[in-house]
Amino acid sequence: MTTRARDEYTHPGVRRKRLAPAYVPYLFLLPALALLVWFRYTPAFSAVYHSFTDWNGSPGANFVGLEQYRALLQDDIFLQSLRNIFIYTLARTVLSTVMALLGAELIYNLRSFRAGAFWRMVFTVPLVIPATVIFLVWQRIYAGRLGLLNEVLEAVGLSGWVQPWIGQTDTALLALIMIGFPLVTGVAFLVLLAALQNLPSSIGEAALLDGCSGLRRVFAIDLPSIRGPLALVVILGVNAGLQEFAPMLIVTGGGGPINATQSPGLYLYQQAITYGKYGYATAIGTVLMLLTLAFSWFILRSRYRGAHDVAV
């Protein structure tokens, strides 16, 4: 049977005519692709270009080459912000991933369907709360006077630990890292719980018959089986951490005290909006983009190296 005949007949005695050319479905994707290019890729390439200029936001910009990047390397505040964001991202990603995995494992192993549904709702509801509200609540928790954390410490007899948590350089960054503790809620929790629930039940039954304990099963079966979702969670955590600026802006009032919580994202915002140095700000954004791409590539490479669950 010729190719044309195969296209016209799907079953003996049934004639089928092609309703539209094969390229027609791709035409429907063009509007979405155009919006993606215009609103996502065009600003990114524009930022990279303007990072080589002295652009101040007005039409026209003078090309200055690598001058903005040289200034970044000599900017103590920017270098301090890089150090802060690396510590923040590392600690926050590790804590949020571990706690989300712990919460997902606990719910996955619940025998009661109603109990599992209840705790899923408990951990999911905070997703609908605006982040600004959460940051303002934690700002009051960390307050030096009448702050909830200090009041609790005094109530349990630990008045020696009372201190201005976001008002001193030694504890301000740690306070931001712990916002949202126990860090079980969020996309990471939902992704890992869905990955665990998609595991074949036969695997758990076989492990039970072989006498595998619950803790050993987590490390020997669950974690290797959800390497892909784990890599996704880590990449999302790293990307969000490197670009973070909202808690620094809201909780510590702009990266204080003495730039102890300054971040590149917040510094970018300050340089562009406060000082009108858009060329300098785009250079900071370009560095952040390159760092994000580098870390994402490294995580993906680690995920697929020696992997047996995917064909690479």
Second form
Amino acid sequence: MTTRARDEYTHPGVRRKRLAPAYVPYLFLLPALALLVWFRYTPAFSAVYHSFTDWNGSPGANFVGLEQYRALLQDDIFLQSLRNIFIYTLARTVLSTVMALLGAELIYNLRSFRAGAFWRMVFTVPLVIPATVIFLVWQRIYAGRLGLLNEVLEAVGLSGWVQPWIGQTDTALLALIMIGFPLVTGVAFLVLLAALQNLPSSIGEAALLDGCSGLRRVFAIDLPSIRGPLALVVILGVNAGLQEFAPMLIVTGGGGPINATQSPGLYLYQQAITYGKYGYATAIGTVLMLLTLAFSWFILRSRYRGAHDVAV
Amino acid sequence: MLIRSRTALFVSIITLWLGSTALAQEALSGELSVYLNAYYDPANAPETAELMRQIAAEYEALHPDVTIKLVDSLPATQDLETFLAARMAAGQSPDIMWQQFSTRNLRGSSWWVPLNPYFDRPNPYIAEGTPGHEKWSDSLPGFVLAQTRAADGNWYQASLDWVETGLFYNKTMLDEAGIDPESWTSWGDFVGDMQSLRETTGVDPLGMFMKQQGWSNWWWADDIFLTVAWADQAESFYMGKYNDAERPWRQLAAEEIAKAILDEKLVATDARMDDYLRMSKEFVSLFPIDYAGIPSADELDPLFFGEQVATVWTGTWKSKLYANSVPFEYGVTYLPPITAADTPHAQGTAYRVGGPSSAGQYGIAQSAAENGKLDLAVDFLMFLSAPQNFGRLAASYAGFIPMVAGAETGEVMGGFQEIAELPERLFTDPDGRLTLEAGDAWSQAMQAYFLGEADEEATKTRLQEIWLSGANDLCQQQGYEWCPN
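In place of the form predicted alone, output the structure of the form predicted together with the partner chain.
Following is the full complex, with the preceding chain placed first.
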């Protein structure tokens, strides 16, 4: 078949009138592509380049090879920040995915449409609250004196449990992990609920006829059927977790105490903005980018391994 | 004839000079953006902000081609350094900008214009006969200029006001516990009273907090305890170039600290640091339980107002708020003298924690110079610093002590007169001692010590590492002639 023939016929026997030359769609994509390259790819490549220099934010920088990476490997605070962020990401991703799935299943199984719509709204409205406000509210909840959590503990006779939640190394990271509890709200909940609602009703009915209990259906039918959206939720969770720095900056005042809540993202920010060590900061950023890519790749690989819903 | 010609020539030159001066004044034009911290904070100090708008309008009336754009003070929750770093990188900083002097001096000429040549010029806005009219820097006290000079010898800011700190205390609570601050004659008295206050009332004695990065009011205590430990060695740390005959006792410059460390005169593993650590730990034991989790000094106010803490160590900038908001009788006192009975190196005095860390510290961004606004920025800064202008602002805000000659101090000093007469600290806050990074590392090492994650020996070793690394970094940045290769 000639090129002309391929342009004019998408299917044998079906003639399609050519509306515009083939390159026209690419012209429409060009502005978006240019913005993407300029604002996303260029800074990323620039960061990788600058990680091999001693750039201090001013024009001009000396090439120092792998010196910044060597320093990173010997930097105890950076290594601690990696440990912290792995714990934080794992715990937050597992908790938020499980809780979102739980919320989505409960609403999916509601028989009343009105009740479903009401609870869906209840779980999604908090999405519009700015994250900074949420962090400031939780900072108040965790405050040692006049903090809501300690006040409640005292009110129910658990004075022995009163603690400086974000003022000691034992509990500070846990306190950050639990911000937003019960963690049902958010994009994860919406994605999983939409995935469940898109499942053909015939599958559920067949399972019911076969005597499959609700819980067994969740594990035997729902979960395998929504592997794609689940993988997306986990990837988003891992990406957000690994790059997290706002709660460490706002709630625990810069990753404290004694770097118990330090994260690579916050450490990067401090090195660049506070100390003017942009070369070092870009090395941290490059490591973070590679970690995020690696985790995303592994999650995607595991999602497609043995999957029934896509052809690999 | 010759005489007449010479006279004519002289008159012509004078006329030309006056004309060119007038022309230079008239030639000022353009828009100048100005960030004045608390002196232009419409959200929190609307009356002062309105006054500042009026002062800017007066300047615009003198220079019709000039527009003064006042930039709102950032809210306390926003990081000013981030705000500034991003704008400096883009060359879009406000032309006249506030920054804490210690941080500003570390940024140096990469961000800020050295003001040395302008300080020597006359300030036409200061009345004849008033210091500063003939030489701008004469309007500022010598000790202010000395303390705000950068390690490279330049002045990057005009410091127009000053802050003092004191211990605001709940008079009712202390009376009920039988404590009279006037009776404190030593550190031991103070600690004993504060401990008994906690036992009798269950209230935390001291409203203080400690962050692992950036300023917290614990830094002030650290300055004092370090000063007490090394006060008797001050003479050997001083470098001639910083000496001032009028101030035989003065605060150390960063260069002097670095040199003392590298000369092994100032050593953190020295036995005298044992007392520093002991006193620091005693002091921290009087803080609220979550002192390491309190995010800012403003969070101490509700604790004090709600009688959750008996005292708060804060500064003159809170005077107005406290006068209007504290629901009980309160007073202002200070830490007692630290005597030889408390620690063998003590000199029997307290040290005041005050200084130029106030709202009236203004520098001119390099981007203003690059955009051809330097003359305008200098002129407006001179106008603002004139006592008839800055004095009004300071009186309206009533949170800082104006340092400009001819400006009235006002009510803000109530309760602080005696404190202001104490000798100054030998050591400034950790971030200004060597480098910002060394300052934060110091906070983290001390936090580890207070929270029981490091013992005394490990802490001293770590502090010495921080000092050595900070001194070497400062040497590398500034290239002092005495630095080791």
